[in-house]
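One chain comes next, on its own, written out as C-alpha cells in the form predicted alone.
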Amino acid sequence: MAQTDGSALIAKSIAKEGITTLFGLAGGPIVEIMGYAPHYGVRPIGVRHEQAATFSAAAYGYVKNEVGVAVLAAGPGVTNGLTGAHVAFDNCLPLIIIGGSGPQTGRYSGTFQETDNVPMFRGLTKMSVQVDSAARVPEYMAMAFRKAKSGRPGPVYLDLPSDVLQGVVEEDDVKWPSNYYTDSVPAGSPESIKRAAELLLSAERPAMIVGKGVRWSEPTEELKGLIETLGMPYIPSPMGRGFIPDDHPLNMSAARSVLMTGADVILVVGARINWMFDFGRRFSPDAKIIHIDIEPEEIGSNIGVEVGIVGDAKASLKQLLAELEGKTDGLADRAEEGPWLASLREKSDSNGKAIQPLLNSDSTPIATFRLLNEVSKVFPRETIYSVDGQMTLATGRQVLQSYTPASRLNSGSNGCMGVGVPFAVGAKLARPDAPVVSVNGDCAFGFNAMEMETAVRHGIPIVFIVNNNGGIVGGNLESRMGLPEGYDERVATYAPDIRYDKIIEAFGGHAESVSDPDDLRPALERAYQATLEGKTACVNVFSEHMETMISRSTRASALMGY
C-alpha cells in the first residue's frame, strides 16, 4: 500500500479547495509543504519575510474571492505572521495561516524554536488549533477553510508540529471530508425587508454606505440598481470602492461629510460603523439607519438602527429590489431634481475645484497631489491600486479612482503600514490580467521593500511607486518638539535624496527616479510599458517634504469632508 505524510496531505488539501497559489518562506518544518505544492498544482511563492506571506495571501484571497493561504516556519517565522493575522481579522479577510512548531513529543523540553503558538493567535483569528495527527490533517484543513470563509470571513491558524507533518500514514486509510459547505445563503427576514423598503420610499434625503464586506457576494448589479431606482447618493468605504464605479454620478465621496450629516435615511451595506464613519456620530440625530450585514452582532454597534437585516448582501438587496418593484415610478426623477442631490453635487463640485491647483501643481519638490493625478491618467480603469502610508493614503483616497470590484487595497480599519508592497504581489497573482500599481510613502515602503525582489524573482509585473517625502508623519517630532542645541540625530526624517529605485535596479527590474514634475508622466508610462513586457518596475519620486504635505493634505481632507 502507498504511504503519504502530513506535509503532502496539507498540500493536497489546499489543492482540493481549488487554491492554486500559496505564500511562505521555506524553513522547518513546513518546507516540505512548499515542496509538495507544485505536485498538486499549487504554486508556492517564496517571500522575503513571513509578515509579507500573510499580507500577500490576504490580498490574494480578497482580490480573487477565495481563501488566502500562508505557510510559516516555526518559532520566529510564526510570530512574524501575527501582524498579518491581525490585519486579516480586523478587516474580515479569509486567510489560513499554517504554522510549524516543534514536535509534540518534545513539548516543554526546550526543543528548537519551541513556542506555544495557539494561544498567541487565539485573539486574532476565528479559530486557532493544533493538529494532533497526520491522519486528521484533511479533517482539520476542511474545518479551517469552512471557518475562514463562512459567515463573516476571517483568518484561521493551524499549528502543525514537526512530528505531525512528518508522520506517515497509509493513503487508503486517509479520510477526506466532503460536502462540508452549504450552497444556501442567508436572506433577510421579509418583515425587515418590507420595513426597509418603506423607509427608503418615504425618505426625502436617502443615502447608502457601501463597505468592503460586499466583496464576498459581489452584488454589483444590485447596488447599482438600487441607487439608480431610488436616485439615492452613496459613499463607499476606502476598500468598498469599485463595486459601483467611482465615476458614477451618484457617488458623493467628495461631499462625504454633507451626506453623512444630512441624510434622513441611511442604508449601510457590508460596512461597519466604526471610526471610519466616526462611529455614526456625524449622522443626523434623526436619521433612520438600515443596516445589512451577515454578522448579527455588527448591527446596532455604536449606533442604534431602525431596521437590522441579517443576511447575505446580494440576497438581501435582491429582496429589497423586489419589494420596491412597481412602487418607485418617477422617484428617481424627483430625487434627481430635488434639493438633496443638488446640495450634494454643489458641495462635490466646489470641493473638486478647490483641489485642482494641487492636482496640476508645477512646484518642486513634486506635490503628492500632482504625482497621484499623473498616476490616475497613465493607468487604465481596471488597474488595482495598493496604497500605503499616511499622507500618501489620505491623498490617494481623494485622487485615485477605482472602477472594478476588489480593485482598491489599503491598510484597512487597523491602519497597518507595510501592506502596500506585499498586497500588490498577492493582487497581481490573483488577477494577472489587471495592471497593479503599489503607491507607498517612503516610510511604509521600507517595511516590506524587499518583496520587490519576490516580484522580480517570480516574474510578477507590478509598478511600485515611492512617494519619497523624506520622513514619517506620525512621528513628526522634529518640527513639533524641536531639537536640543547641538543634537542633530533625526528621528522622524530620513537621509535626503535616497534612491529607492536602485533597489529594484539591483534585482534586475525597471528603475526610474523623478524630481521634475514634467518628467512624471513619461516615467510612469515607461514603467507601465515595462510591466506589459513582463518586468517589475519602481519609480522613485522626490516629493514635497512631509510638513508641506501635511498642511496641504489636511486642508484638502477638510474640504473633502474626511
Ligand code: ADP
Contents of the next structure:
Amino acid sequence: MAQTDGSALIAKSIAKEGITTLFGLAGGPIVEIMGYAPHYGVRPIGVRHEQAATFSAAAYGYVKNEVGVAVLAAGPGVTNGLTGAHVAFDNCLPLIIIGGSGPQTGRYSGTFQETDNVPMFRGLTKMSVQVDSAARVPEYMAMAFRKAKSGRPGPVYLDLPSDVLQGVVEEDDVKWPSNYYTDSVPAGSPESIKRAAELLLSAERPAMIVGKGVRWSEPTEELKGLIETLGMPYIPSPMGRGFIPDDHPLNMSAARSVLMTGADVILVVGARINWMFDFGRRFSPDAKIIHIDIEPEEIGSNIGVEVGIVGDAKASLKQLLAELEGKTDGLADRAEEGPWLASLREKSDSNGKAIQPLLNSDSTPIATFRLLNEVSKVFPRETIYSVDGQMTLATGRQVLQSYTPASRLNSGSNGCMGVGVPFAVGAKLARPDAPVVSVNGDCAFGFNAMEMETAVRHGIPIVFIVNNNGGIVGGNLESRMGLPEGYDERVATYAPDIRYDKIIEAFGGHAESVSDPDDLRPALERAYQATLEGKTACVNVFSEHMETMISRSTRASALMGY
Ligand code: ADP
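I've shown you the form predicted alone. Could you give me the structure of the form predicted in complex with the ligand?
Now the full complex is given, and it begins with the chain already shown.
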C-alpha cells in the first residue's frame, strides 16, 4: 500500500481547497511542506522573513478572495509570524498559519526549538491548536479553513510538531472530510430590513459608510444601486475603497467630517465604528444608525444602533433594494437638488481645490503630494496600491484613487508598519494581470525591504516606491510627537541621502532615483515599463523633510476633513 506523511497531507489539503500559492521561509520542520507543494499544483514562495510570509499570505487571500496560507519554521520562525496573526485578526482577514514545532516525544527535555506556540496565538486568532497525528491532518485542515472563512473571517494557527509532519501513514487510512462548509449565506431578518428601508426613505440627510468587510461577497452592484436610487452620499474606509469606484459623484471622502457630523441616517456596511470613524463620536447625537455586519457582536459596539442587520453584506443589500423597489421614485433627483448633497459637494470641491498647489508643487525636495499625484497619472485605473507609512499613508488617502474591488491595501486597522512591501508581493501573485504599486515611507519600507529580493527571485513584477524623507515622519520627532527637547536625533533621523534604489540594483531589478520633480514622471514610466517586461523595480524619491511637509500636510489634512 502507498504511504504518505504529515507534510504531504498538509500540501494536499491546501491544494484540495483550490489554493495555488503558499508563503514561507524554508526551514525545519516545515520545509517538506514547501517541497511537496508543487506535487499538488501549489506554488511555494520563499520569503526572507516569516513576518513577510504572513503579510503576503494575508494580502493574497484578501485580493483573491480566498484563504491565505503561510508556513513557518519552528521556534523563532513561528514567533516572527505573530505580527501577521495580529494583522489578520485586527483586519478580519482569513489566514491559516502553519507553524512547525519540536517533536511531541521528548517534550520538556530541551528539544531543539521547543516552544509552547498554541497559547501565544490564542489571543490573536479564531483558533489555535496543535495537530496530534499525521492521520488527522486533513481533519484539522478542514477545521482551519472552515474557521478562517466562516462568519467574520480571521486567522487560525495550526501547530505541527516535527514528528507529526514526518509521521508516516497508509494513504488508504487517511480520511478526507467533505462538505465541511455550509454554502448558505446569512441574510437579514425581514423586520430589520423593513425598518431599515423605512428609515432610509424618511431620511433627509442619509449617508453610507463602506468598509473592507464587503470584500468577501463583493456587492458592487448592490452598493452602487442603493446609493444611486436614494441619492445617498457615502464614504469608504481606507481599505473599503474601490468597491464603488472612487470617482463616483456620490463619493464624499473629501468632505468626510461634514458627512459624519451632518447625516441624520447612517448606513454602515462591512465596517466597524472603531477609532477609524472616531467611535461614532462625531456623528450627530440624533443620527439613526443602521449597521449591517455578519458578526452580531459587532453591532451596537461604541454607538447605539436603530437597526442592526445581522447578515452578509450582499444578501442584506439585495433584500434592502427589494424592499425599496417602487418606493424611491424621484428620490435621487430630489437629493441631487437638495441642500444636503449641495453642502457636501461644496466642501468637497473647496477641499479639492485647496490641495491643487501641493499636487503641482515644484519644490525640492519633492513634495509627497506631487509624488503621489504623478503616481496617479502614470498607473492605470486597475492598479492595486499597497500604501505604508505615516505621512505617505495620510497623503495617499487624499491623492491616490482606487477603482476596482480589493485594490487598496494599507497599514490597516492596527496601523502596522512594514506591510507595504509584502502586501504588494501577495497582491501581485493574487492578481497577476493588475499593475501593483507599493508606496512606502522610508521607515515603513525598512521593515521588509528585503522582500524586494523575494519579488525579483520569483519573477513578481511590482513597482516599489520609497518616499524618502529622511526618517520617521521626516525625522523631526521632537515637534511632531512632543518628545522632550534635546533628545538624540539619531533615533528617528536616518543617515542622509540613502539610495534605496541601489538595493534593487544589487538584487537584479530595475532602479530609479529622483530628486527633481520634473524627473518623476519619466522615472515612474520607465519603472512601470520595466514591470511590463517582467522586472521588479524600485524608485527612490528624495522628498520633503519634516518642516515643510508637516505644515503642508496637516493643513491639507485639516482641509480634507481627516
Ligand atoms: P474597515 O477597516 O474597512 O472599516 P473593518 O475591518 O473594521 O473594516 O470591519 C469589517 C467588518 O466587516 C467586520 O466587522 C466584519 O465582521 C464584517 N464582515 C466581514 N465579512 C462580512 C460579510 N460578508 N458581510 C457583512 N459584514 C462582513
